[in-house]
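The chain that follows stands alone, in the form predicted on its own, written as structure tokens.
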Amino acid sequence: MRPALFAAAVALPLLAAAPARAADPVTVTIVAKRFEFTPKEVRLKAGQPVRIVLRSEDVTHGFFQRELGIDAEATKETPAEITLTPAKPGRYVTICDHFCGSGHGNMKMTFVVE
């Protein structure tokens, strides 16, 4: 058997047996600015990995959502990155958990997992 033919005969069964590649994460960018997150709502799919990039345009902002396991902080100089795979459909309200001024209490956004 020729070397190239032998290599193909060995490699093809190995490629066929390789596990399926996990889905690439979807990237969502969220901008925090006194006193709002933009966008205010993001739709995700259960089981789909997502990479969230949180950028701040002014001061330090927190980004917290217990059920999705999100607890991050972004400054104007340093964005935060969170990677997660939401498991369960639902509406998940995320809040700023670092006091950022008088409108801080209303700084929220929602992940809708379908």
Given for the second form:
Amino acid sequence: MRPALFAAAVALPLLAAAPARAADPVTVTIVAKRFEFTPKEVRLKAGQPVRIVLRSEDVTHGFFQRELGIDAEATKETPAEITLTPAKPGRYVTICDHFCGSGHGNMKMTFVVE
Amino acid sequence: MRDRIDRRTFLRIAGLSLGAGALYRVGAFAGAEGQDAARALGRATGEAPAPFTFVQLSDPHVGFSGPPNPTGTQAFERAVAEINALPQRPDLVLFTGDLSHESEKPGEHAARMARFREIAGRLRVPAMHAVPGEHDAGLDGGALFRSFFGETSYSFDHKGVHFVALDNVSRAKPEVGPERRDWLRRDLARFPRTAPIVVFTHRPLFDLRPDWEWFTRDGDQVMALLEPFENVTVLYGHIHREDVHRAGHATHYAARSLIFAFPDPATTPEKKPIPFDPARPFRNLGLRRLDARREGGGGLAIAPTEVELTLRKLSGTEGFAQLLRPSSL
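Compare with the form predicted on its own: the form predicted in complex with its partner chain:
Up next: the whole complex, starting with the chain shown before.
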């Protein structure tokens, strides 16, 4: 490896880690249960890292929000964990996208990014 | 109306109706483009292009019971009767999913699927084809559906049109998935770009309203496979209302449900079924017809037009109400 490339390889992870130290992630726990998420609304701050823990109390549930890059699935045995930093204010409706029975079609919650 | 066609003309999906069912007419347009296309298509399918009609039925949810429609399977049964009464017998009936409403009570879902098959079996048409909806296949990966109807994705040719049944519900997530996309790529490979292609599926293959679950995760990848083709029609259900969406060479049509209707997402914040009205029990489940006309650029313009005489009594929201006796509620 040439020296210049080696320096870049070392520096990039440090740069990437810098914002995380400036603002520690907040943790939000969301509980999925046929056919709702609790809480139904979570407020986040743009630029603030967040760690989302999704727990299921019954069957497998999906958790999907394309703009925020959320694409997870939780079973009763295995929670899902998502880390993200919302960039843009707005309301982001997040749905269960793993069919879990009648009522599944309205299983959703909202992240409000301020 | 009768369509004239000879071997030098090219098939187009030339007329359709949307409603509890949708009656489509495949017609013919002549021209240099049509001549080339007809020759190429004949080589690809070994079948001479010819006009025909077919019907789409969607979302009967057999077994569903609830306030949005206490009449159960009546709309479905009436649609079957009306199709049987058409003066021109359709060649095909395509079902675009949610044939049954799931149940976790042992044996109950199978009973509901059998009930669907019994009602559909009354159709006096040469052929029927179906794809599953998530209420048919979401809990068991499509096992029950396959036990009744066979594979969930398949294709066939009919009078010069290539039909593709595409399952986008039986995986854990709402998607077609890489294996079926590979299958579709191979399936389409033998056709010229001018071949008329009809894809029928349950969920929309574009982002109609993702927060209402009106999308397919890999719909854009599916449509990329279809993009080279100049005449693509996608028929789908799931949204329980009419919708027409045009993108590139493809036009996507949603049919109404046979159990209850959803509202217009542009005017309503929540996805709640339109409430049942005893005075108009089949509101928004009626048949109506749209016509597709050729535009200057070769595309199709869709516009409401006069309903065929045999369908006029079912047009709009009043038709089915006239057919339902209050005592049968």
